[in-house]
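Shown here is one chain on its own, the form predicted alone, set out as structure tokens.
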Amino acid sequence: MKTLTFKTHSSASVKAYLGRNMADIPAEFPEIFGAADQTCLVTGTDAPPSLRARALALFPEGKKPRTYFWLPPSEKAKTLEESGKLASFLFKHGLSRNSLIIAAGGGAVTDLAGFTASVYMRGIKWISVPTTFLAQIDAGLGGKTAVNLGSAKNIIGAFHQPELAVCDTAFLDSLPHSELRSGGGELAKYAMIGPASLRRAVEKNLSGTLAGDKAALTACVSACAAYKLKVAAADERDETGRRETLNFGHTAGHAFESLSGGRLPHGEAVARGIRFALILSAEKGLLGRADLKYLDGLVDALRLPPAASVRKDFRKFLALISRDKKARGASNRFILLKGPGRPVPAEDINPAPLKKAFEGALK
């Protein structure tokens, strides 16, 4: 087991639980736990059996009261209806400022019940519990919480760090192939943004983190979950432009997902958001050929499945783009590579290259 703490700009601590098969986390952290006059476990309807067994052998139950809280499956969630519903069952169950909320299940249920958390009496404690692939590795690390408004995604949200962020692999033992390449979308991320060091990593423990390996997601897990956290204590609220580059891929992608009507999983629609990149990158003078083959082979190594279910309507992509939060005022804003390591904002950018890389992007 690793722990992790980062200290932000705001003093706030950034700390991280990493490893596998843990037990009675209250134990290992009493600082947290001990004044906690009560919890509510919020995790999903559609969470399975082993799930919550693992959760219970995590958090298992105390003297101090214990509730439950069960969210509708995935983005279905992450609504302010649902937020409103939240903190009406723990202010009707005598939750206080003193209480914690511990959220597991995927980026949705860690995104709906921290961004709760920020509000619900101006803010009480929280600990983040991913147990996706994708959340252990980005979702549900760096204090960012939000709910979406219609078909944007997170337009309404806070900062507001957990108090401690759980990454048990045992979780992903019995997730399918689909969604350790949806996962595998953000690990590629990773790789193109992070140092040679993050790159090594994810290189070679790709092609066993997609085969369910215990090892290689363990190794992917710690590596990744540890850079997001030290680029989200250096730049917590995204003021400095460092935490800007963890939207790599998240502009085309968030639009691909809003293109499919939420059909595209959230990993292969980032997956597809760096390809745009990529392919923008290039289009833009700032990627080299050699680059490029290289960086669009590791999206390649995820093996995505046909785009069918997203719509090739380019103006209602342009539409997207400029409505994103990332945009800050321009037409459009992406995270662009000059290189492996080398991330760098770019924005409005003309129509004819954004045709092109969306169009290379959806083939």
Ligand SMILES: NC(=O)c1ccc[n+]([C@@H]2O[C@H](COP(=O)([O-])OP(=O)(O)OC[C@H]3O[C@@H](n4cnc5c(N)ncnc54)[C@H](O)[C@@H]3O)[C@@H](O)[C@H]2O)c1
Second form
Amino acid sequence: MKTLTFKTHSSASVKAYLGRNMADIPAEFPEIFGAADQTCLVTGTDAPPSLRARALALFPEGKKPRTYFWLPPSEKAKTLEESGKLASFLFKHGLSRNSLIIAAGGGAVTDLAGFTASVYMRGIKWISVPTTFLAQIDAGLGGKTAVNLGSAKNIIGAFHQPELAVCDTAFLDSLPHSELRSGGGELAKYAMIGPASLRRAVEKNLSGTLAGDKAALTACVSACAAYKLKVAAADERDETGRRETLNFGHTAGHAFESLSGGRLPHGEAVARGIRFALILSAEKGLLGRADLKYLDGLVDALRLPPAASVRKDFRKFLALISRDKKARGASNRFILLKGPGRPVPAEDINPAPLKKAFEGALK
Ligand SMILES: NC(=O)c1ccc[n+]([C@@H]2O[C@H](COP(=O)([O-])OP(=O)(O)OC[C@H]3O[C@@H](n4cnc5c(N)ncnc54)[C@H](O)[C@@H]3O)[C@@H](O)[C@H]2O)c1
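Same protein, the form predicted in complex with this ligand this time rather than the form predicted alone?
Zooming out: every chain and molecule, the one shown earlier first.
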């Protein structure tokens, strides 16, 4: 087991506990659990029974969460209505400002539970227990929480750091191949924007992670979680441009998710958004042919299934990207690449290269 801690500018810390088959978390972090008068475990109805059992195994007898709340599957959980239901449940069961929410699930669960923790009684503490590969390398870390507004992703949200992120790779044993591949989308993102050492770690372990190899998954969780926390701590509120680089592939990716009516898994949408950003980077003359070929090869390695669920409606796509919360008044704004590990923002891009990238990404 290892604990990663990074100090933020506000001198708070961002912390993650990494390992496999963890037990008795409260004994490891008495400063967090000792002060809590009650804990509530939040998880998804579609999670396998083993997930709940593993989540409960993190707590010894006598210290297990007293109440449980079940969220609807995946993206259906990320609504204001569900957040309201959770808040009502917490209130009904007497959770106070000194209580603790434990969010055990994929990114949809950690986003919704973290968001509710940010507003319930003006903010209570929460622990993130990401249980998908994607959430252990990304969504469950860094304190961005959100719900969707209709088909628009993550429009209502808050920065609310979990006291701790617990990444136990034993959760990943029950993940289906499709969820490993979805995590591969965010994994590819790190290889594109991160330093050479991170790119090497991803390249070495990419095929192993897709095959569910435990050592490969552990190596990637360790390397990517450390990078994500470092970036999130350096620019906690997304103000300096550092954290925005983590959005690589996401502006188009979120639009593809919307155009699929929520049927395209998040990580697959990001992988297609990465392909979009790579083509656009080349069209804008930022990325050379050889780099494009090399980086696109990493997306190829994910062996994405056809994006049949995505409506190929370019006008709707333009409308979605102009309303992306990162656009900041521009008609569109993207993170593009000048080369491996060299992300750069670009905005107000004309429709012609956008159309070429849109068509190329959905081929
Ligand atoms: N807050 C952030 O910084 C951030 C970053 C990236 C993504 N996200 C969000 O994360 C969400 C995607 O997260 P996700 O990919 O984890 O998807 P998800 O939360 O929808 O989970 C995918 C599926 O995996 C199941 N599952 C979870 N753990 C499992 C396990 N151990 N074994 C078997 N099945 C399991 C879930 O029940 C669900 O059916 C999106 O809403 C995205 O917007 C947030």
